[in-house]
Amino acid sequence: MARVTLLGVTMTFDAKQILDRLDLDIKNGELVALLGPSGSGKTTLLKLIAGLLSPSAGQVLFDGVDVTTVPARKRQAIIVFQDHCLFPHMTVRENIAFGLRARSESRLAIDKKVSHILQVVQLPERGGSYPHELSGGEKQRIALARACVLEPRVLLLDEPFSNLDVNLRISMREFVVALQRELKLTCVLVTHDKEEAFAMAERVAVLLDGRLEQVDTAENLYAKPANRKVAAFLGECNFLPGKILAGRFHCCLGAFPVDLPDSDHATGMLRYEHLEVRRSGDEVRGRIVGRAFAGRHTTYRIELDSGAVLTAAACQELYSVGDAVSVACAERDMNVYIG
């Protein structure tokens, strides 16, 4: 495993900037998720780490050593793509052994390593099978086995579960996290799925429009997004226009203490589940104008007497369209941004 450090990494294609001066430090044995929408530069960054692309500017370091100009074959950073890329004419054992044979390792060493990694990925009985005989989850595990048998310094996962159904995707997430910990791999996961990033990674790096907006734990990202862009990307939040005056943010829900300078252009952010809904009370009044059942909770659209419309997620009491309600929120749950 290796510590991966990116310093001022910039990537430009045909005069278009894809990545803009990225700084990121990934610890030895850490699993970090690169989270962002399609086109944000996630896969490009993965290829830069692997050595499949060279940055227009900046450096890539492994364990403090500059590998920016080191070719991919010498970096020991291996990518597992979402389409598995297994050789259809080879058996599972032959697929896994391919890279070891390319290294000219002995047949005895190859057989030993392949048998071991098949045990690790819990598919020892599948060695003689061909890819078309495997399920989606089995193919993904074999693709991981083929990468891990080479003992990479860095394992790079490019949206590896996007082609799997929901239940299989969840079980594969758990499997990969267990595998990464067992093999003590430094791992970078690319995904556009917030739940996937939050469930798997020790830290999540949010990449938007080629810039790293925030790198933090899932809990901190969700509770305290660094800016409005990150909050909007993570979703399920209300934005409340307002102003800051004398250390308090004033909006349709009242006044909230903040440690920010006065501003006539401030925005509050409140998660759906942090908007408290009651049938009566002294809080801000409104009425239910829409509802949607979402399984674990029901979301409600609430029009306040002021005309503002907010969304709440509630799993306790049920309300109907037209019900009069009051709403409130705790001071600690209100995030405020200037601009």
The other form holds:
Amino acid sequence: MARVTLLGVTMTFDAKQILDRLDLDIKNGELVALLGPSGSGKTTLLKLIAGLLSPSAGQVLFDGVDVTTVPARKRQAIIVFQDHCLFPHMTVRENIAFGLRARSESRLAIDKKVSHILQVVQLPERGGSYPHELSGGEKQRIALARACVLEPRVLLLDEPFSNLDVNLRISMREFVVALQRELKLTCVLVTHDKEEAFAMAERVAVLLDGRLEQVDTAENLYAKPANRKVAAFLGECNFLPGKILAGRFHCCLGAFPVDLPDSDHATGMLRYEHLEVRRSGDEVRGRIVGRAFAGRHTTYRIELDSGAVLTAAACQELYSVGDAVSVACAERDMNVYIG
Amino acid sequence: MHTPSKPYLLAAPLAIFLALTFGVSLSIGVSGLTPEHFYAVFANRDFTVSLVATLSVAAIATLISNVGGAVLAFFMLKVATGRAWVRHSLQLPIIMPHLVVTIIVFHFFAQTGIIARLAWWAGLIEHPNQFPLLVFDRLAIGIILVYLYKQIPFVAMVCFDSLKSISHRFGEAGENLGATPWQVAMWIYLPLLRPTLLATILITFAFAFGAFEVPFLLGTPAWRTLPVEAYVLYTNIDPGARERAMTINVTIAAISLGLALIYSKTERLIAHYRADGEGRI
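Let's see the other form, the form predicted together with the partner chain, since the form predicted on its own is already up.
Starting with the chain above, the whole complex follows.
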């Protein structure tokens, strides 16, 4: 296990900047999720940590020691690839033993470690199978075993569950978290799935367009996103234009206390589920102009008397298009950004 | 396009070969090939020398061309992927006829050839005899050079295409797990390349084993390869020599057929690997 520190890591391909001056500190034994959409640079960052790519600028440190120029084979930062990358011509045991063989460990030691890790991943009977004989979940476990048997300083998971069906994905998440805690591994999980990142990671780093926008716990990220981009990426929300005057943000929903300087151009962010909808009341009034059933909740498009159109997600009372309603929100749910 | 006559057209060369081998022999009053003909030919020392020489030349050319071609393919994958000039420079020897390459080898490597003349011009030799014998030689160096010129690019191109179809991520995974580039090549890529190499080994060996014009033009008078021996016997005015020629032809055909059967099995193996969806070739 190692503490991983990225200092000003920048990556450029053909004059296109993939990663822009990233700083990140991952504690020893911590599981951090790198969350971002496709093309945001997540896998590039993972390969930089693993040493499969070299940064254009910046440093990668393990336990405070600069490993930027250390080749991948000596870095002990092992990736579990999205498509598992099990060697098709080797049995499960041979796949797991690959890294140990490369280290020239004795046959006896290799056999012992391989048998042990097969027990850990609960597939002791699959040692003689070939990868094409395994199910998706089994392949995933063997890929994990192949990485964990090397006792890596950092375990890097590159969208490891994206090829699995929903039920298997959930059980594999739980399995990986349990394994990470049991082995006390420093772990970086790359994913574009918010739910997966929130469920597994102690902290989530949001990577958008090559920039690390925010690193925080899942709860804080969701409730207090650092900016509009993060807010929009992490969940459906309303953006309300307004002004800040004397410590209060004024918008179509009223005035909300803020700790920001006065500004004529401010934006309030309110999650769909935080916009309360009622049949009547003294709050801001409007009418339902659209409705979409989404299973656990129903989303409503509400046109306020002021002309603003907002979206709310409600799971209790059902409204019809044309119904007169009033809307409100709690002060703590309103996030305000300058600009 | 498939037509009802296609299988017959494809089988026609084999039918002609069999007719010439057996039918002609009957027409000249011989009762047909019997085991005794084979015993007689196999007991003949010239045949044994020819068989060993032919197998040796084919084996050496096959070994060098496949090792060289595979190494060249790895080099292309690592260094020259996407460089069109590399591919074009390998395509040229493949499309060049063997006869042309034979003449090139003769002009370059004969004791009166271009290299010998350059050596004389540079003061390294004073007489053509001082230049090493590289064509018409007992070691068949000239013959092997022609095969290598044609076969190394062929093997390299086939292996390169196979290597490209193997996911490069296997190499990344191997390196990430701590393997050196040599270990990655030997433990991952070479085993995955094995079906392709088996096919190229069979193809190159079959060609070198059955080739006529190259050993005929560049071979030593000391011994003959089997196809040349068969040709010489067949053109002999002694009708009895034709029996020996036909026996040799049948032997060559039997060995070639055996190789074709092995190749067919290999093709199925390759198809199986391709079908498993795991990046195998």
